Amino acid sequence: MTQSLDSERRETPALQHVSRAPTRLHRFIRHSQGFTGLLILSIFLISAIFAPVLAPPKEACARELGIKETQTLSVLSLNFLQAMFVPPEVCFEIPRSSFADTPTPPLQGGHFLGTVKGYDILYGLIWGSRTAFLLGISIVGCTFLIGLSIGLIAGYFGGWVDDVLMRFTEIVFSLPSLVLMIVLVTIFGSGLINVAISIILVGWAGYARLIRGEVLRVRHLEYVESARALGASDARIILRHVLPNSLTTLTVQVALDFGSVVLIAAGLSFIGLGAPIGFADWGQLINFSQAYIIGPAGAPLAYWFVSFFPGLTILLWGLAWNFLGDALTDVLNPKASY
């Protein structure tokens, strides 16, 4: 009896220690970079959702949404979801107040962040956040599904199927990605839709290689062999056992790609291959600022705001997703300790 009580006393602290072990959610919250990245992305998400409130649309967009000039912001906030289903050229066109070559400084002429070539910078940044999320969701979603399907099939079945699929994947992966995207956009024509298609046609190869490597590792584990011995079908084994245990690496890659694909799209817009002129896109605002990087004689920094605000926005977007990716890498690593 005494020995059993002593053993319980010795086991109790160990059990209490296990119960106090931090979950993945707690570890993520305590991760400084992950929390910072999530905070920055929350600001972008709020800007995207409430774009009609923060930068009220005018003319055609307002008519399309059924918004009247006499409506208050509280009423206007109820219409923000409608703008997601309005044709992009209607609400995403940046209002142009003039055709003057000289940029308007911040807090002048009713423009909080100023204008460049007559286009309102604040409107472009806020509605550009919607462009960033739409591009990220569509491009990353398509590349993820294509790469996931090819990698799963190649890694699970192996043999000649693996050889054919992976040789084609290596051909795509071996070509300079940015150069190939520029060539594809040049062939398809400029525009955000063609930019998205070009990035998808190039970006899936990375996901295919990652998931294939994970599937090759998982498919020979004991629980997979047991399911196969019990007569489970290939589809059930893939969807129930192989796929859920192969997504950890891809989760991190998805977070990183959300930041990179928007930067690539902004880069293509910067060289004139992306969004049409006047479309709310961060890369295009940087493109507008090329002529104003250096101010007039005697005031070289007179137009600092033209490139500073769009550049800072793009920097924060990429930084936030990289912080989030680093945090997910640490949190999902079972060997990490906090």
The other form holds:
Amino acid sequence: MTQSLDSERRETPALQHVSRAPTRLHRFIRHSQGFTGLLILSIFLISAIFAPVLAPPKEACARELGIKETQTLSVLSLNFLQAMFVPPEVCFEIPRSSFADTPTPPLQGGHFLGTVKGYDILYGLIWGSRTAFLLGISIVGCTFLIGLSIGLIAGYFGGWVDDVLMRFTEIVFSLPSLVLMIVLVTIFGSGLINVAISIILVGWAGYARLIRGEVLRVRHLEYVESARALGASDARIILRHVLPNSLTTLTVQVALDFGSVVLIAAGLSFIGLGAPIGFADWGQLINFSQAYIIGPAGAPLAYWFVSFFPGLTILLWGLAWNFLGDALTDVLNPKASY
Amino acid sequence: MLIYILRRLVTVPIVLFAVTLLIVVLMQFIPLENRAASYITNARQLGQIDQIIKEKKLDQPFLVQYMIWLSDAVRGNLGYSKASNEPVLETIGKRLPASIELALYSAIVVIGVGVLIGTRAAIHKGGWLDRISSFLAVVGFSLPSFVLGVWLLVIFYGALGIAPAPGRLSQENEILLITGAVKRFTGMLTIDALLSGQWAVLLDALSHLVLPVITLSLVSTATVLKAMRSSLLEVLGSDFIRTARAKGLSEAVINIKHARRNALLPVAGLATMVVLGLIGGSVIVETIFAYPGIGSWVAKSSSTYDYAGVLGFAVVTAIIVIIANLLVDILYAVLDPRVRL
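Same protein, different form: I have the form predicted on its own, so give me the form predicted in complex with the partner chain.
Below, the chain from earlier opens the complete complex, with every other chain and molecule after it.
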């Protein structure tokens, strides 16, 4: 009798194991917004990665890859790999089927989502998702790294670095960020790379301030003091004790910025400062659509697709990253209930 | 109080100095000839580029350039805008009132709707208004103005035909401006029309403002709304609210008199930043709606390499922002005595 009781008791830890609190990953997947965001983003990622399959190379792009337009790319051929990973820049140019003034409606003439000014909308959106990811990764990556290093130094060591940083951010923030970006792009000259540089130059200061604040918050906490008392080096304290504590705020900010930075770049493209004409870029497609707000007499909605599909794509991109940011806030910080 | 204002006033020239310095630093990246070209007023002067470089000392050390630029700017010479084909300051003078009008109505929407709905949403947390507004806020954050504006035009102007065509006035009313039936008092059409007693023009101008104001204010309204909601929720959870409840005060008095007043303080700072951010947003919105303010002009300037125009815009924006921040800080000090300490 006592033996069986003992064996029961021994099994209880296993039972506890089953009913333990869900992991962060579980919570994230169960978070309906987070799941939706992740789903939309994976669609974007797939269309960005498989752009050469979904919107096959045409014209100059096909020529540079050394393939015929009618030929379907066989997987694992050298051409295919080149198109997937290092496509020639000309592939980002939307093939122009005509110079017609009237847009072709969806599903006509082999244009699944129609054309605007002769440019294939679907091609622009799919290769545009590549542009979006490239912009997002490069801009957020750079702003994050620059902001992180300067913010850490300023927050941890204080002194003149801190003073210079704070004065500089005050000046930068005294102008609305979009105004400053427009000034920078005008000076550097239009183009996506210059747009990216401008956004980085304006954006890093925000991260630096955020990180500086986080460092100041945790610098004098008892466990950091005790780590210092134990003789930990500055680098170790920063990397092992200070940084991990600020990770929640930073992760959320990165997710939100990934969305907004691409929208800002698209906005600059919209006013004609970004991508060159014909480049696969969402903002430019909206720019094109401005000429087709109203259809021909009697059919005012005839050109709905010209603004609808690019607009929807941009909206979904923004929604997905916002959902992701909200979900991350909830999951990483369970105390925040609203 | 007076000492606080004086102390705050001292910072104005410092910030102004820093911002103008930044602008002249940025100018160094523009090729010399192009910078000189922003002073010429017609093509015949192209031969005098070298002369202008000498006159404006553009080839001299940076600080000399800055002094020359500053003395020019103080006297109102910010260069010549190729995009509008007239001196920069003249263009700004003509177009600024239109932009201020647009920003003013947008600010009213942003603060009014943001604070009122934000309050309701916090008081009835989880209710239908809270859910609708938080959904709209997410959409607002994700839908950039250039998409929203085009979509609104497609629906309300193109498909339904209830919104007027892009622009600031209908053609028949534009004539009244030229003939002087609508006198120019402020440059803001709705106010001028009201003062001139031209009701048709007033209505026309207002109807032209509806879509741009919605487009410009959506994101900012969402931001203020969200901030107001969380700020009020925080205050509602604090001890003095519990005390007020224990004293038997009615919910309305607690919410409006005790909670909202305290919740408004942190929101006010954010709202200022958001409203000033409208200047940036107006560049895109004015472009979509062919609205003749400084935003649509600077969009044209920037894509035509009209350096004088873009830099002049930056200077004016900086001055507006600095003055606005000053006013808000003083207002803060009046409202919240702790600030003065």
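In this text, rigid core is short for the largest set of C-alphas that superpose within 1.5 Å between two forms. Numbering follows the first chain given and starts at 1. All values derive from a computational prediction rather than experimental measurement.
With the core superposed, residue 263 shows a C-alpha displacement below 2 Å between the two forms.
The Cα position of residue 100 differs by less than 2 Å between the two forms after fitting on the rigid core.
Core-superposed comparison between the two forms: the CA of residue 122 stays below a 2 Å shift. Superposing the rigid core and comparing between the two forms gives a CA shift of 2.4 Å at residue 232.
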